[in-house]
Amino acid sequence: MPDTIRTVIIHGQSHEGSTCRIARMIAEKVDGETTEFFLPRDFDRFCAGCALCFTKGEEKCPHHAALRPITEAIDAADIIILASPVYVFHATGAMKNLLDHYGWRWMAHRPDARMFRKQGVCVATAAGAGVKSTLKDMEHSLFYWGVGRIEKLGMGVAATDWDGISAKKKAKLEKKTSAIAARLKFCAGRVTPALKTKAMFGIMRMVQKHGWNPPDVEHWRNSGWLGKARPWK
């Protein structure tokens, strides 16, 4: 286990509700040293869908530079916690811009090996349903990045805010989020990617054997994975 865990919560929204509360809960309990991001207080630009990121790279993005403290932190971090509450049954609209925004670091381009040694967490809450939608629309993100290992906690908690939620629900989300956080805590420095990841890995592999996008090639030609070499190894 690394001296000190790094955690980054990227929040999808700005408003620290309930959950924000959770992700929060969890980090606590990794007892590490944590960065948080809300958005779009963070991070506000939107996708202009220029394909620039995928073409030419992703420093050519129009937004590389505002969203560098973001992309930083998540490299610098051992565990990743995407947290959003459930707006009309997906994530945050500010969420999921920003994960367009990495769209270029998905396996089926140029994934950065770091990933498959992180972990990662979805935490969403809903007044009532669609929590099952909305951590699918984050896990989506942190597997095709390559995230070694993934943890989801969904509630519907049937309130509004932390106030609002039951003591029978509060004490229900101290126990996930105590399990969650000791898991994250064992397998900090010693993440294998599950066999789903290594075989996703291994068919953008053989889509990149004959890739028609030069620099995903180049990418994965240069990190050796073209050949015998792994990124988990």
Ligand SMILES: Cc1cc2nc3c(=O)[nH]c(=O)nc-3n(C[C@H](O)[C@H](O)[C@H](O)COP(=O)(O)O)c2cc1C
The other form holds:
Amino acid sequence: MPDTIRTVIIHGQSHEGSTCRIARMIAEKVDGETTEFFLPRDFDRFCAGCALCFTKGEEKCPHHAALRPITEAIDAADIIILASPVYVFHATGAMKNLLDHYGWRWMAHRPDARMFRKQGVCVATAAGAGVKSTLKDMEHSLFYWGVGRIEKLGMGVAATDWDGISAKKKAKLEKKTSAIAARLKFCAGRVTPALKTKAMFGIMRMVQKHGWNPPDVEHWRNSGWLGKARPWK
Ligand SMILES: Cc1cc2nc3c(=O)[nH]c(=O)nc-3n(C[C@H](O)[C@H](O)[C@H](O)COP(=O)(O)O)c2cc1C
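Given the form predicted alone, state the structure of the form predicted in complex with the ligand.
Now the full complex is given, and it begins with the chain already shown.
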């Protein structure tokens, strides 16, 4: 286990409601160092669709500098928490927009080797329905970034804010967040990616052997992944 477990929370909204509370409960129970970003407050640029991140390099993104603090915090973290309320059955537009900016980091392109040793948590709350698809919105990115272990906590809270949540549901949330935090602490510093992640990496490796996009092929070759090296070893 690292001396201090570093957690980054990326909130898909700029207010401190139920979803924020639950994400913080997990981070507090992990009891390390936490950095938080609220969207769109801390990053409000929309992906321009120029595809320069894919074809020329991520530093060519017109929003590269604005995105850097979040990228650096993600890279430094042991645990990445993505938290979003359910908006029309999905993650908020602000969360989706941030994740769009990291398409180049997907395993199909240029995954960062450090991801395979990190843990991720997806948190979503709905008034009633839509938690599953919202968790999936965020899990897709964590999985395709290569994050080695992923936890999920979603709940229909039957409320529009924390005060409106029943005592019974709050007690359930206490229990669930404690269990998740205990697993996160136990696995910190000893993550090996899930079999599914390793299998996807293997498929992407085959694709890169005959890759079409020079920056991607170069990344895989320079990392040694087209040979025997693997990011989790
Ligand atoms: C624009 C908008 C869309 C919403 N869409 C849904 C929805 O599709 N399903 C649902 O059950 N609740 C929906 N809700 C309710 C919130 O997801 C729910 O109250 C959530 O717990 C709020 O979390 P927060 O306190 O972190 O803001 C929506 C709320 C807003 C503001």
